[in-house]
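Next up: just one chain, as C-alpha cells, the form predicted on its own.
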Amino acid sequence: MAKKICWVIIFITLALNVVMLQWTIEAYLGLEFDLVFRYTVIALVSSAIALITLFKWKQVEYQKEESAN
C-alpha cells in the first residue's frame, strides 16, 4: 500500500513540474518575470518532494526484500 502512495505522489509532482515548466515559459515569453520566479520556486519544491518520496519508496522496497530472505 505504501508503494502505491509513493508512486502516486511521484506522478503528481512530476505532472505539476510539467505544468510549471509550461507556465514558466509562457510567463517568460510574456515578460512577466515575477511569475517566472514564483513558478520556478513551485517547481523546485515539487522536485524536492518527488525526490524525497523516491528515497522513501526505495527504503520501503528494500525492507520488503530483506524480510523475504
Given for the second form:
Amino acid sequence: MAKKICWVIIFITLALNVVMLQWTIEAYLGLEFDLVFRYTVIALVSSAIALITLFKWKQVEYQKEESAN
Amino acid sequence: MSEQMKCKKEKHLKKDDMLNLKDNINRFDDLKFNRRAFLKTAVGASVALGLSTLPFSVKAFLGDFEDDRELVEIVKLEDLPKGSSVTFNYPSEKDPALLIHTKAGELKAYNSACTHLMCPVFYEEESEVLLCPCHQGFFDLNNGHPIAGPPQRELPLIELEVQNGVVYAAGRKIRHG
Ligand code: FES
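Having seen the form predicted on its own, the form predicted together with its partner chain:
Let us now look at the entire complex, which starts with that chain.
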C-alpha cells in the first residue's frame, strides 16, 4: 500500500513539474518575474518531494525483498 | 555412440527450449526490474523538469530588472484629436507602438507589432478596434486583448502619463488583465 502511495506521489510531482515549467516559461516571456520565482520554488519543492518519495519507496521495496529471501 | 550423443544434445536443447517457453524463471525479475527502472525514470524526469525552471529564475534575477520608468515624450495632446492615432517607438527604437485617442476621449497605447507574426497593427476608427491586416487579426481597443483572428496573446500595454498637455510613455506591461 505504501508503495502505491509513493507511485502516486511521484506521478503527481511529475505532472506538477510539467505544468510549472510551462508556466515559468510563460511568466518569463511575459516579464512577470515574481511569478517566475514562485513557480521555480514550487517546482524545486516538488522535485525534492519526488526524491524523498523515491527513497521511501526504495526502503519499502528492497526491505520486502530482503525479508522474502 | 554418436547416435547417443546426438540424442543427448537434442535432449539438452529441448530442455533449454522448455525453460524459455514454460519455466521462464526470469519473467518475474524482468517485470520487477522494469517497474523499478520505470519509477526511477519518472523521478528523474520530475527532478529534471523541476531543475529546468531554475535558469529562468536566475536569468530573471541577474538582469531585466531595470525599471523603464523614465518618461518618454510621445505627442502633444492638442495634436491628437479624438478618434485619431499616432505611432511612436517605445521602449526602444525597435519597438513600434501606437497611441490612440479614442472617441470617448481616453488615451490608449500598445506596442503595435501584432502578436501573431509581427505585422503592424492599425487603429480602425469606425469600429474602434485594432486591426492587423496581414491575417485579419483584431484586438480590443480597451485592453489590447485579441478578439478575432489568429493572434493569441495581448498587445503589450504602454502606460501613459499626461503632463502639461503632453503625453508621455511611462512604462510597459507585457501581460496585463
Ligand atoms: S500577423 Fe497579425 S494576424 Fe497575422
